[in-house]
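Read the single chain below, which is given as structure tokens and is the form predicted on its own.
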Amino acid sequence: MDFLVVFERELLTFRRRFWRYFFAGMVNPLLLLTAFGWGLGRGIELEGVSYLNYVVPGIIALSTMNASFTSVGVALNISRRYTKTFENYLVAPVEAHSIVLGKVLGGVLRGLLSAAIIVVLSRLYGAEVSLSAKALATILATAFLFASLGMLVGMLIWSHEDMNTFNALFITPMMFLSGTFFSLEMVPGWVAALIKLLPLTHASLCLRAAMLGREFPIASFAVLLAFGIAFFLASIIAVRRSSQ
């Protein structure tokens, strides 16, 4: 239960900065919902539903990704590179898996807050989507996946500049190329196959199916879990190596 010590610290930070996280989490969703839902998507249907209803699950997926990844990866990069506070965990009698689990759970919490904000905002914008148990499970899996990825990247990347480079090369492209704003049926088959290599694609597919009442893609959900477990285990190895 050592991870509770780490998570308690993350929870304390979350409480202190809750309103900062809350208002920061509203900016991008408001812009995306206005631009794609009310602006470009007004009067357009995609796969038999209004574009607003179609795009909301994608926005939830990418916002959960951003919040979970950033809250762990960027914070960890700063604590290792500048404030040196992460070293306190390495010298403390806490196992590597407990450090990783506590940090990742903190990122999951941020991801859930971001998703909750978008669900509320989407209702205000008139979206008709349901928040089912499968949708909640997908949001949790997505938050866990990208919080674990943030932990791994934060342990492997040393400089803040390299973190920005990783965001530019991997995170930002995923936001726009993972079927968040368009249907994979609109692109050539080989392009769709490449897009399905991105974990956010499977988060978008699962959320869209769950929130629009379609057949849930079990295979995509399994891919989400596989990515999450792989990143989590790799993060444990990275923490162990840094403590040696």
Given for the second form:
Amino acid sequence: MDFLVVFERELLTFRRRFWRYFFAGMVNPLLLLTAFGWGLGRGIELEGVSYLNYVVPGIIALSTMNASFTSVGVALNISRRYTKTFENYLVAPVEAHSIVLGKVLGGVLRGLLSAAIIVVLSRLYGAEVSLSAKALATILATAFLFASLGMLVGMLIWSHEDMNTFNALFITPMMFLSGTFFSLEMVPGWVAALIKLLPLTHASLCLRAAMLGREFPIASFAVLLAFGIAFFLASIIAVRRSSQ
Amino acid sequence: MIRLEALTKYYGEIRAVHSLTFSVARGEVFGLLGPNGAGKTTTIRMLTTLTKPTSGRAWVAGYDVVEEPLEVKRRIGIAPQHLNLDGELTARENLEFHGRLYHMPRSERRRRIEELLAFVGLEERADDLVEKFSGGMKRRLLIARALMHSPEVLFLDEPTVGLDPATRRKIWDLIRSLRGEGVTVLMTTHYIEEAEQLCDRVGIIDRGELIALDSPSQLKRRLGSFTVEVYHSGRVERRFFPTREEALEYGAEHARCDACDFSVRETNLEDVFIELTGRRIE
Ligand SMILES: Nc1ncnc2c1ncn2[C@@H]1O[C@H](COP(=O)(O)OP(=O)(O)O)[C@@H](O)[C@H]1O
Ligand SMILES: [Mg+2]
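One more: the block was the form predicted on its own; return the form predicted in complex with its partner chain.
Time for the whole complex; same chain goes first.
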């Protein structure tokens, strides 16, 4: 149960900084909801629903991604490079998987908070989306996936600049491409195929289906889980290999 | 308790540690003395399983550091050179989480935390965030944290680097009082006086190689316990003698010119280092 110690350490920061995270977590969703839900989206319909209803699941997916990925990745980068507190875990009699699990759970928690904020905000904007068990499972899987990716990237990347580069090359494009703001039916088939390689796409697809009461794309959910497990296992290997 | 056999570490072309061989006995306070970049931290990182040796082997508390890292980790405490305390936590929380990582039962954690906070004189600051601590306070807490789980072997990497003399003395007292507890200590330093004051035996390390190893007094005795420095108009000549008398005699004989002078003092480890390497330690 060593992972619980690692997780509780994260939990302590989460509790102490809750309001900071809370208000900081509101800014982006507010901007996105205003710009795409209200501004651009007024009067538009997509796939048979109002654009606001269409876009909210996508915004939840991308915010969960951002919160989970950044909270784990950036904190890990700092604790490895600057404060060197990560070393305390490496010299303690704790297995790599416990360290990874504890950190990833911390990131999942941040993703959940971020998703919860948007669910509440989007209601205020008049969105009619429901939070089913499938939606919750998708949010959890998305948070797990991107917290694990944050762990992996945080272990592999040393300089803060490379961290920004990774964001610019992968995370930001994913935000805009992954069927968050537009329907995959609107782009040529080969583009849609490429976009389906991105894990966030599957999070959007699952979440939109779950929240709008459509048929749940179980294959996409499996892709999410597979990505998550792969990143998680790769992080464990990266932690094991970190003594060089 | 600690054994190194031809322990070697290369970072690419850089030779950080070259073929170190020595042992540290149970209860001994052993010092690695050497200038910056000598390979002290790299040696400690290999012994504490953080860095993989390029070649050679090492055992800590009977376990191979590469083959059985978990067994080694259970038995060691580390106060690294950089102050890697968790600044977002209080002093007490730092110790509490540390104790939990080492599976200490709650009652024992509580007792040990009080004991250690008193030991390092931080009772009054126990519930303050560590990021507000001074360097000396952090250093003391770092040692307390390393001792939290009552390790058999304690590694202290430059335990007083960057501290003012008064704080340094406090840390020295702490290290001295560990002696009674039977814990084996391997410390590194580039302060001559620190090695002389605290260590039973000192290994002098330079450019990754061990160039001398003995008790401070033996190291000095081998060179000559007394040093005479003869000043010839800006040039200093150093000679070593087993007795003060011989040193005085040599000085009197060789400082004859008007501008010449000489002085006699006890030999220190810096003399040993200079004699062995032709350079000063800092
Ligand atoms: N991670 C690393 N990568 C490359 N070179 C390193 C690394 N760590 C240490 N070195 C080099 O190894 C040598 C020994 O360093 P170190 O063990 O830190 O010395 P000390 O602790 O005695 O000051 C130095 O030349 C240093 O630059
Ligand atoms: Mg060092």
